[in-house]
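As a starting point, one isolated chain is supplied in structure tokens, in the form predicted on its own.
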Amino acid sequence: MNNEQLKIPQATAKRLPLYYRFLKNLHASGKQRVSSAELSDAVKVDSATIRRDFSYFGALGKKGYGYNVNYLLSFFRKTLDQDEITEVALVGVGNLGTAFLNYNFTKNNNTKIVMAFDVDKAKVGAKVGGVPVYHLDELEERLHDEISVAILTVPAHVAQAITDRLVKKGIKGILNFTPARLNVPDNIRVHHIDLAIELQSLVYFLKNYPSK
């Protein structure tokens, strides 16, 4: 996102890809207009929040008319830089890493894993999902300036050391799937995704906040 988009609340920014995905589906089905209520039902975000999110970008729709799907799709494509491909590196080609490589964000035409790193001799030199796997020792040599994002799917005890190397090579964003809480400079963005904690949290809410 450019500097203008950085002024919007982070919670809004996180919902933009969700809106974009639904709008792509609407466009593919031939739908021309959509109301905030329809959006709300599809993405499970209340309509007041959707209207507030959209208001940060000016008048995107008219009351009683709804939103023009083609216009919204074009607007959010530009907002999310969908016309520019973000190249991503993945470190750790275990079960989770392999799944990422095979999936490779096929529904997001602006994000692509272009290289992976591991220490397993059986994996190094091969391709997984069409993505070349290099030895971790080659990280500094292989990473280039066009890669600003890395996905970390390595054992927790090596996560910080690898993160330090990624930061030194100019990586600006890390999607961390390890339990380790990484220490990085203030200008580096880290999103922690701990699947075990998310599952534990889900079970807790199911037990303590049952649906009515």
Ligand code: ATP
The other form holds:
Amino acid sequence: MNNEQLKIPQATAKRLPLYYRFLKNLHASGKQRVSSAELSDAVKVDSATIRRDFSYFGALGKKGYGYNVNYLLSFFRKTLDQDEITEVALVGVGNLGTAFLNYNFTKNNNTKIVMAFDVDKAKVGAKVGGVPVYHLDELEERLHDEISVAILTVPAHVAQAITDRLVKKGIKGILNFTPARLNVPDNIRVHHIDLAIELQSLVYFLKNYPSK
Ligand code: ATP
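Structure of the form predicted together with the ligand (previous: the form predicted on its own):
Below is the whole assembly, all chains and molecules, this chain first.
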């Protein structure tokens, strides 16, 4: 993330990877321009929001023309630091952790899980999806300055203690897949994805707001 992006509202910044992925596909299929309506349809964000988001990037769509795909792509590439690979550590090589290691995100963006940790003897020492699994005891020794992000896929009751160690070692961002609410200092960013809650909330909305 560079300074330019700091001026962009957080809600907009969160949508950047979504726009970026779609625009890359458009570019690959040879399209030069795209309208906010087309984008809206593809990324499921309403077109007024898209126009407002894009105005922060200095991209002003022209009526009857739309947006220049190359301009947007070069903006996103710069803003999202796509030329640089962000190295990530994962803690907890259970069912979910194993799935992430096998998937490893490389198709869609430049983040890469480079090491994993667990306490289970059966998992430590192995490679999963090409990624080495180390014992949690080696966390401090193995983590290095290039790794600023961690994914947590451990049982909830150990999440806070592991978080404290990650923060102490200099991790700046945590993607938390455990149900635990994590306490971290203000300069650390936690994104919480509780899949059970998301699913429950989807079912609730389907039941209570069936038409939309
Ligand atoms: P599995 O079926 O492999 O146990 P799971 O996702 O259902 O997977 P969980 O109990 O959620 O199992 O544990 C996820 C992973 O976290 C497991 O691989 C477990 O060994 C690991 N784990 C448990 N405690 C710790 C810890 N303190 N530090 C690191 N990893 C841990």
